[in-house]
Structures are given as structure tokens and as C-alpha cells.
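In the block that follows, a single chain appears as C-alpha cells, in the form predicted on its own.
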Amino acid sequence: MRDIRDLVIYGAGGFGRETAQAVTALPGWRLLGFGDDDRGRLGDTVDGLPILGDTKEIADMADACVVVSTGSPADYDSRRRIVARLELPASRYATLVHPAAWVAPSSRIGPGSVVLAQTVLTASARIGAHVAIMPHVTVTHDDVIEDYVTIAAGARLSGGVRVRAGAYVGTGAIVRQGVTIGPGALVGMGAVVLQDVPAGEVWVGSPARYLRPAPHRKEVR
């Protein structure tokens, strides 16, 4: 028989219900409920789990696994933040993968990472830890998503692409062959991006153009 495991999804907003939806169609966890950074939702119940604690509290339950799942275009660093307080080793982190999803048996994905129904993963691609791949993405051969990353519904990837650390690439955004999304830097919704992007910043359209600083530039390393 195989062994079921406790999981607590932190983040009780859109994504983490999408998550929680997701792990309904995977076998071997028990959803024990969410985390939530707003102390006064404590025991209100979100699509009928229970909302458990704040970091601490779910830092404590040491039986459960956990994944952070948020992360909205106005706040795409908040997963990194969340793992910083929670000071979990990596082993306490949940890899979920939807069974619609397709994955290379040549790629990899990290601890922590959330990757949703319909996703297509081709050869070698390199996933880091924390890391949110919405539904209908394809990520091509030899990508590499760093640490943090969110990868909207419906982008698409070329061979070659690399995504620093903590950056966000839109809903419906094209990436061409070879191009570095930098570190913390936002590519907007429907984009279609032909170079790379410098670390901190916000572009858009297509061609993809500079538009503005990104909303946590100052907390790009």
C-alpha cells in the first residue's frame, strides 16, 4: 500500500486553490489545509479546507509536507519570502507535478516546485526549487527555470531559454531561442520577447520593449 503523506499548501488565494485542486488528482498525500500570512483567517475554511496558521504554525507540523503556492504579477517575490521565514529544510518540501502534465524523463524539477495540468516539459529542462508553472505551459529542450520563477498559463519557451532567479514571465508570453529572462524581471502578459532582458525590469509587447522598473528591483541580487 502507498504510504500517504500530510500536505499543507501555504497560500489561500488563487494559486494555492489551483494547487490544492491539483493535488485531488494525485494519489499518496492527505490535504490537511492552507497557511495564510493574515492572522484573522485563522479557522475559516477555503474551498472546504481549514486555514491552519502563519509560518510558524506550519513550520511546527513537523509530520506535514509543505508547498508555498503564491506568487500574483504584484507580488512575484512573495514565494521566496514565505520559504525565508519558514526555514524549512528542503526535504520538508513538496514536488507536485499534475498527472496531465508531460515531463521529460531527461528534465528535472526542484523541491517545493508546483507544475499544473497540461504542461509540457520536451528534453532536459532544469526546474529549481519554488518554482510555479500554470497550466498549458511548454518549456523546450535544455531551459533551465531558476529558484523562484513564475511561469504564467500559456508561455511558451524556446530551446535554450534560462529564467533567473525570481523573475515572472506573463500569461501567453513567447520566449525566443537562447534569450536570458534576468533575475526579479517581469515579462508582461502576451510578450513576445526576441532579447534578453536585463535583471529588474518590466517589458512588454511585441516586439518586447523596456516599460518600467519591476515592483522588487531593489531586491534583485
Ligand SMILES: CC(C)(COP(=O)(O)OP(=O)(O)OC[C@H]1O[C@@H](n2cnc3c(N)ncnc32)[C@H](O)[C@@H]1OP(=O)(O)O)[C@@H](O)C(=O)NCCC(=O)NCCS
The other form holds:
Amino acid sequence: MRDIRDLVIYGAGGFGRETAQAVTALPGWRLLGFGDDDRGRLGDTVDGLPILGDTKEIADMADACVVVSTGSPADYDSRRRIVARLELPASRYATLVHPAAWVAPSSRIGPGSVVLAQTVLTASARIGAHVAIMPHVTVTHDDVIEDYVTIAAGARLSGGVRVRAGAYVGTGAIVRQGVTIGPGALVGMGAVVLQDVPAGEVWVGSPARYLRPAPHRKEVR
Ligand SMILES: CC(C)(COP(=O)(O)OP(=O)(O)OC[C@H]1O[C@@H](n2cnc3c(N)ncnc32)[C@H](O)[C@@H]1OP(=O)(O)O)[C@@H](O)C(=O)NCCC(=O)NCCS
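Same protein, different state: after the form predicted on its own, show the form predicted together with the ligand.
Following is the full complex, with the preceding chain placed first.
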């Protein structure tokens, strides 16, 4: 018989709830509930699942695997901070890929990463740890998506794109082949990115241009 493992999703917001729904389509997991930073929500239920505690309580649940599923564009550094507080070995993190996503056998996905339905990884894509990939994202040949990156729904990355650690690619953005999105940068919804985006900057539009500094520019590596 197939092993069933316990799972906790850290973050009971929009992306956490989407991840919980994806888990209903994945055999092998018993979803115990959510972790959340807001201790006022302890004992509440969200979509029928309890909030079990904050990072301290979740880290102490030694038999449960964890994914950190926060993905708000308003605070897209949150996954990195939560993972730092949890202080868990990589073996405690689940990697969740919705069965309706297609991951080429030559692609790799790191621990703690979540890939939602209809996303495609075509060939030799490398996805780091604690990466959030929302539905209908197209990741093509040789793309490299580093740790803590968030790619929102419907974004399309041409071949050989590199998205550096902690960056955010907004809904429906399109990125030209070979371009690098710098660490901690944010690309806005619908942007058409034709050139490299420097670290810690927000770029929008078609063609994408500088809008303002990103909020996490001091934290990025
Ligand atoms: C880029 C973004 C972060 C900017 O947010 P913001 O700093 O609050 O910016 P504002 O809404 O105040 O807009 C500032 C200016 O940028 C423009 N702008 C904002 N977002 C834009 C976008 N995606 N494309 C083009 N222009 C944009 C606004 O029209 C405004 O222009 P103006 O000064 O000429 O009026 C935000 O609009 C965005 O795209 N976030 C990503 C959302 C997303 O992908 N969510 C998915 C998961 S929930």
C-alpha cells in the first residue's frame, strides 16, 4: 500500500488555499491544516481545515511535511522569512505538483515548491526551493527559476530565462528569451519584458520599463 504522509500548508491566504485544493488531487498526502503567523486565527477553520499554529507549533510537528504557500505581490519576500523562522531541514518540505501540470522529465523542482494546474515545464527547466508557480504558467527550455521566486498565473517565460532569487513575475507577463529578472525584482501584470530587469526594481508595461524600487531591495542577496 502507498505511504500516506501528513502535510501542513503554511499560509491560509489565497495561494495557501489554492495549494490546499491542489492537494485534494494528489494521492499520498493527509492534509492536517494550515499554519499562519496570525495567532488570533488559531483554531479557526479555513475551507474546512483548521489553523494549527504559527512557525513554532508547525516546526514542532516532527512527523508532518510542510510547504510555505504565501504569494502576495504586496509581500513576496514572506516565504523566505517564514522558511528562515521554521529552521527545518529540506527533508521536511514537500514538493507539490498538481497532476494537471506537465513537467518534462528533464526538468527539476526543488523542495518546498508548489506548481499549480495547467503549468507546463517544457525541457530542462530548473526550479529551485520554495518557488510558487501559479496556474497556466509556461516555463520553457533551459529556464532557471531560483529559490523563493513567485510566478503568477498565465506568465510565459521564453527559453533560457533566469529569474533570480525572490523575484516576482506578475499575472500574464511575457519574458523574452535569455532575459534575467534580478533578485527581488517585480515584473507587473501583463508586462512584456525585453531586457534584463535589475535587482530590487519594479518594472511594468510593454515594453517593460522601470516604475519604482521594490519593497524588499535591502533583503535580497
Ligand atoms: C506593478 C504593481 C506592483 C504596481 O503596483 P503599485 O505600486 O501599487 O502601482 P499603482 O497601482 O499605484 O500604479 C502606479 C502607476 O503604474 C501603472 N501600473 C501599475 N501596474 C501596472 C501594470 N501592471 N502595467 C502597466 N502599468 C501599471 C499605473 O497605471 C500607474 O500609472 P500612473 O502613475 O501613470 O497613473 C502592480 O500593479 C502589479 O502589477 N502587481 C502584480 C499583481 C499580480 O500579478 N497579482 C497576481 C497574484 S495575486
